[in-house]
Structures are given as C-alpha cells and as structure tokens.
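One chain follows as structure tokens, the form predicted alone.
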Amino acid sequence: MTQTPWEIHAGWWQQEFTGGVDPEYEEQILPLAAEFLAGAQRVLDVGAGEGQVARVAAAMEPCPDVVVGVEPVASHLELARERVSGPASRSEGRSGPVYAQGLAEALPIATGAVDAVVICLMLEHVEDHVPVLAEVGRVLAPGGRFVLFLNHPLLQTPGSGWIDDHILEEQYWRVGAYLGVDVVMEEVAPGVVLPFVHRPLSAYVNTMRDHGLVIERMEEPAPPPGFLERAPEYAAQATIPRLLALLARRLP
C-alpha cells in the first residue's frame, strides 16, 4: 500500500514541531487551544498528531471528563500514546487523552457526542474541506465550541513573501493569488515535500455556517518573540500574521 506524504514523513514532523521543540506552538497555537477550549468536557481533537494539543486540553482545569484524539497515521498514534503514559503524565495523578484511529472525513464518533472539537493546521492540507466540517458539525452537541488554527488563508497564500524591491526601493508583503483554489506540493525542508491546499476564508466560513457552526472570535496573532528569535529575516514581516484562530459555536 502506498504511503501517503504525512506517514512518510511522520518523524520529521515529530522531531520538528512537538516535545516543545517549536515556538509557535508553545508560545502561540498551544495556549490559544487552553483558552478556548476551557471549561469543555468532552473534547475531540481531530487529525491529533502525536497528541500535543489533546494533552494541553487533558490537563485543562476542571479536568474534562475525557479528551478523544482521532488520527489517521499509526505511528503518531504510536507516540501519541506513549506520552499519555509518560512519567511526566503519570505524576500529574490525570487520565490523560483516548485515542483512535480514523479519518477527519468519517469521525468514529458519535452524533452529538462531544461538547468541544479542535482542528490545529490540518484542514489546509485536506483535499476537501466539505465532508470535515460536516463531521464537526454532526459531532458536537448544540451549543458547543469549534475551534480551528488554519495557516492564514490570506497572508501565508502560494506565492506570498516579503519583497524587497530595490528598483523601487520598497519593501512590502507580496500576497499571491488569493480567491482560486490551489494545491501545492511544497517542500518544507529537505527532502520533505507536503500538500499544501489554499482556498479563500469565505470557504471555510461558508461551509461552517451551512453546518451550524458560526464564528464568535478571531485571532490574527503575530509571530511569537521564539519565532522571530529563530527567524530573524522575519523581523520586518513582523505585522503580518502566519496564523489565523477561529471559535464558533455549533447552533441549536
């Protein structure tokens, strides 16, 4: 069976992005899930990686009654679990996560069952956005929370960049083309090439509204001071946001 991109490149994505090893997450994306997921207690992280977002919403006080990670690739899965029986987990005296494995587009999960789902830079790699967020929608019992990190569908689009122009002698963000949608096999570092699928905002708000989710806050932080630290050509582009934070409610 052939492998799809994120199994094979699984353990750079370990490596490079968990265990605390990347600022954005810890500074930014890690504390912004805490703050608006508190007080869920049936929480559903889907496309839950290694788990590092479960984990955060696991040890949320008051504790959830249970947080339920779904992710397709095992050997995530693998870690995942792993560190839910870490040491470190065993001493905080908490249950921490479940998981299972399964697709976003078809959650083993039951209807109205949970109270919180969280959705972290995954929905920009799917090729089609539609069935997931049915999903969600079916998922959560009325009243309860969604909240997705996307990628900022309309400052990080393909083709976007700083330009330094020298002729003109200007320096301004080039935003690429924006309202198409565009799938792009990009290579984050070497050797690893993954999906990368751009589509408008209106997309993913439309889809949300037509399945009873409809946004209550947004979030466009800048980069957080460990980005800008370890990237320090992205200083000058330090008022353009590379995440976008959304949290809806699901209607009665």
Ligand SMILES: C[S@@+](CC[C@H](N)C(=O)[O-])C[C@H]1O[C@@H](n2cnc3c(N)ncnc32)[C@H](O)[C@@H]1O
Given for the second form:
Amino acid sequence: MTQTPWEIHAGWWQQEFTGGVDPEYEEQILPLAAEFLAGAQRVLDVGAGEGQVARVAAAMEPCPDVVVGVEPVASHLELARERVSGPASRSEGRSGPVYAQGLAEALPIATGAVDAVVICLMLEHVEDHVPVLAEVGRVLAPGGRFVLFLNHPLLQTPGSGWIDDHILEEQYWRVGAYLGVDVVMEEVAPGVVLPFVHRPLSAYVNTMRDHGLVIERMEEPAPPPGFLERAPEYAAQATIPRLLALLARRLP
Ligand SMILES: C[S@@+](CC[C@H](N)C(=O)[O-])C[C@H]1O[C@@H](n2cnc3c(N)ncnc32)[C@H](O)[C@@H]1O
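Form predicted alone done, so how does the form predicted in complex with the named molecule look?
All chains and molecules follow, beginning with the one already shown.
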C-alpha cells in the first residue's frame, strides 16, 4: 500500500521537532497548551503525532481523568506509547495518555465525550478543514474547550517572507496571496515534502462558529528566544508571529 507523506517523513518529524529539541515547542507551544488546557478532565489530542502535547496534558495539575491521542501514523503511535511510560510518569504514579489510530475526519470518540480538544499544527495540512471541525464540535461536551495551534494563516501565507530590498533600502514582511485556498506540496527540508493548505483565517473562524465553537482567546506570540538564537536572521522579523493559538468554547 502507498505510504502517505506523514508516514514517509514520521522519523524526520520525530527527530527535528519532538523530545525537547525544538525551541518553538519547548518555549511556546507546549507551555501555551498547558495553560489553555489547565483544569480539563477529559482531553483529546487530534493528530497527536508522537504525543508531545498529550503528555503535557497528562502531566497537568490537577491530573486529568483521561487524555486520548488520535493519530493515523503507526510509527508515531509506537513512539507515543513508548514515551508514555517514561521515568517521570512512572515515579509520579500517573497514567499517561492512551492512543488510538484514527483520522480527524472520523474520530473514534463518542459524541460529547470530552471536555477539551487540542489540535496542534495539523489542520493546515488537511485538505478539507470542515469535517475535522465538525468532529471537534461533535465530540466536545457543551461548555468544553477547543485549543487550536496553527501556522499563522495571515502572515505565513504562501509567498510570504522577509524582503530586504537593497535598492530601495527597505525591509518589510511581504504577505502572499491571502484570500482563497492554496494546496501545495511543500519541501520543508531537503527531501521532505508535505502537504500544506493555506486558507484565510475567516475560513477557520466561521467554520468553527458553524459547529458551535466560539473564540474566547487568541494569542500571536513573537518567535521565542531559543528560535531566534538558532535563526538569527529572523531577529529583524521578530514582530511577525509564526504561530496563532486560539481558545474556543463549545456552545451549549
Ligand atoms: C505537524 S505534525 C503535528 C503532530 C502533533 N500534533 C505535535 O504538535 O507534535 C501533524 C500530524 O498530523 C497528523 N495528521 C495528518 N493528517 C491527519 C488527519 N487527517 N487526521 C489526523 N491526523 C492527521 C500527521 O500524521 C502528523 O502526526
């Protein structure tokens, strides 16, 4: 059977972005996830990868009753299950997340069964966001929260980037084509080609609203120090966020 790009490049993702090696996760995404999910009792992480967000949820105080990660890629699930039983969770007597193989478009979760759903850097890789957000609205109990992390849809559009114009002596951030949907296979590292779907922010927000998910909080953090240390060329662009984090509430 043909492997999906996420299956082919699972090892690359695990090596480059998990296990504490990526400053944007360590300094920004995982702390924000802990803050947004604090107090939730039944947490679902959709497109969980090797489980780094799910593990943060499972380590929260007070300890959630259950954290479930849903992920289609078998090798991510294998590593996620290995990483559950790390020394920290064993010594604290906590149970880590549990995992199920599945797709965001058809979650193997009962209606209204969870009080928090998190999707981290997954929805912008899915061709149709509508069935995914419909599933989030379905599985969330009334009043439950939805935490969504995206590559910033306004500022990280295809063709966006820093322009250093030596003739006009201007430096600025160019925003590429914003309205409309653009599906590209993007080479994110040498030989690593993954699907990336640009859609305007209104497409996310209005579809969320259609499925009872109303935004309560929005964060557009500046790139964190560890990222700027690694990519000093980004320092001049430090007022341009790479990440958008939304906290929404499921209407009753
Ligand atoms: C960029 S990784 C993020 C992984 C994880 N959320 C994290 O932040 O570490 C995107 C993940 O989404 C998963 N994915 C892609 N399409 C999916 C779909 N239709 N349903 C569920 N997960 C999907 C991929 O297998 C991959 O693990």
